[in-house]
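Below sits a lone chain in structure tokens, taken as the form predicted on its own.
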Amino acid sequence: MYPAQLRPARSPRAARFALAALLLGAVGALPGAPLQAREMPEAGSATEARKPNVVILATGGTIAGAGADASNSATYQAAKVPVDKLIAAVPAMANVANVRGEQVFQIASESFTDAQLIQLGKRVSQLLKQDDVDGVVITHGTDTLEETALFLNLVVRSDKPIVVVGSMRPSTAISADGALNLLDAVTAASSKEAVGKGVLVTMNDYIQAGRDVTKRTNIVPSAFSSQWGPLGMVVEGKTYFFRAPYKRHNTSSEFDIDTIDSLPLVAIVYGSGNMFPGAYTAAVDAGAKAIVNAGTGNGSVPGYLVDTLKDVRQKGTLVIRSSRVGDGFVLRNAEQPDDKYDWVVAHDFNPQKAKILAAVALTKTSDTKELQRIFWEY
């Protein structure tokens, strides 16, 4: 090596290459330039970007299901595969986050009870209060996944990502969808862009709002959608958000799972032609604090049932008009004089989601004006 003062003068061409080398060190490789090996920080060093810590809470469902044959995509037994095997089946998750799992339940989701909803909600809340937990993923059966997603959206007071995920095919089926859905869920739960966006549902590449999404078919992987559209997508390990929730949720909610130990009984009566008044009185006799009328059209009530529902309300049970129609929303004082009868309208909540919101709201108030405000705001 030459002493600095004795180094031979560089040619203009050599000087240009030297300058390029300095620039590469500052801004990275230029298009077409040869790459040079760089010293990387040691694993675990302070300069290494910390991977998020994500906890998977497993509850069962089809995503944990198994069929007798690989051709069985709709005939299988749900809730068979434990959480450790679910995680082991998707090794790519380790590239996204530090993942650990807990087996909360091992049930098909149609068997979920209010007590289990509360237990799950409290565990999610506990975990998200920990500094070493950045997000939570809940694996869930698809039958009642939308109800659980809404419930958590209402009662867990955290802005950290909460993602509910399921699958339409068991892991044993050809072209099973669970592994990618689960990877997408962990990706979303690890994303800084997901912070503050409420409870999310990742199915079939889409990121859906837990408030809005509903199961619209019982067979194909594209079963979940919302009339208001998805929030975004997960594509090749990256989240892309295109809109954000508008309604109150999580940290802006007035409800808190830490103060809820039980939920009042809320019944749904499904609307059709030639309805039976006894369905409403049976719900009251069973102790229902509210009845969601899943009416036809705009939450319609047949003329021959109006007196029945007026009597139900006068005796203390709340009446909430929802609609069995998949999309749209129920207009107040349109089909019925709701103000006059002291009824509540469910706005754009379908009957099963209206049931969840009503039950949560009733832990705070039974005043119909307050309940109507809650249906507007959430």
Ligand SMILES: NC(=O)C[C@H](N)C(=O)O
Given for the second form:
Amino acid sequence: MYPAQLRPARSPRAARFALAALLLGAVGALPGAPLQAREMPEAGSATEARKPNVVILATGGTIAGAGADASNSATYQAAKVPVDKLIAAVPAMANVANVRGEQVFQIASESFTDAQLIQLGKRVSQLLKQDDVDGVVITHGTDTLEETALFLNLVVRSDKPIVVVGSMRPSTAISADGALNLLDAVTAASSKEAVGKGVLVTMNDYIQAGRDVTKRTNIVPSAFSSQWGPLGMVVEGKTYFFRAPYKRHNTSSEFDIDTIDSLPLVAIVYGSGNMFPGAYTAAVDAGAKAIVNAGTGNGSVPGYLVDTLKDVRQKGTLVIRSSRVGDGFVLRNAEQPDDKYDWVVAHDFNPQKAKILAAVALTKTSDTKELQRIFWEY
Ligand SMILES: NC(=O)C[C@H](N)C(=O)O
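Starting from the form predicted on its own above, please write out the structure of the form predicted in complex with the named molecule.
In what comes next, the whole complex appears, and the chain from above leads the way.
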């Protein structure tokens, strides 16, 4: 047996094969693929000194998905493979960190509720307070990964690396992307440069800011990007950062998961032509404390619905103008007189991210000036 530092490492590509082979073995499909050797990481990589301790919190998703056949890249069951198998399938992680896993949930991320978000946030916070934990990786479905990444960015008061990772193809698929994404996540979570950078997302070789990143296509491994660009890349077990986040996050945040036990209901109403008032009033009737208007263009509100939204606000529910466009940002008093109607604008947060920020902000204040400040600052 080699000492840990001298053990032959596997290339990311080999790691990918290894995961597919292991999991296909588990579901009775293809035989394993050969593994290649890889040189030791270069000087300056995370493995040089003491290896960091990284905990992988597994929540399910496609990264833990399994299909009937290697050709099934889109038809499969999410949340099948347990964390121990995910770890065993990427032995190259042992070159960058001492890794252990915890199975927090085993669900597809579209099934996440606030209860899961809070439970996960509290566990991340608890772990990062421990001296023997240097970073946390969360394996997650990609559908709501961007919401969880933003949530943790807002509420976990720690500078230690937090990396959220998923995959677009199940572990059993040809050219599955999960193993490399996971190796990259552990590499980022082990990296000193990741300290204080906010929650990160490693997908498709890139390191993205959890605040900004969004899922833009539903099929290919390059699904995640941000209008403000990635922060860097992970290449062969080493992180390369080129930018740092500017907005308030984690230790500079005024929110703290340790004091949050529930989140208020926030609804999103999707803008289009030919809308109807009931979409908004139903949200109020359901108890929504805020409605994010995923408006057309500049977060616009149809003229025939302005009175409905003024009424919604007067009755106590907040109105937050975001845009269904995806990129760009909504300006105050552009298209609609927000000051006059006491509405808030979501700045550059897309509707699903605006929903998370609104819910978190509402745990502290329902004052619209304060909420608007929060939307500018985070
Ligand atoms: N690629 C994925 O992970 C999609 C899956 N529906 C999930 O979010 O769990």
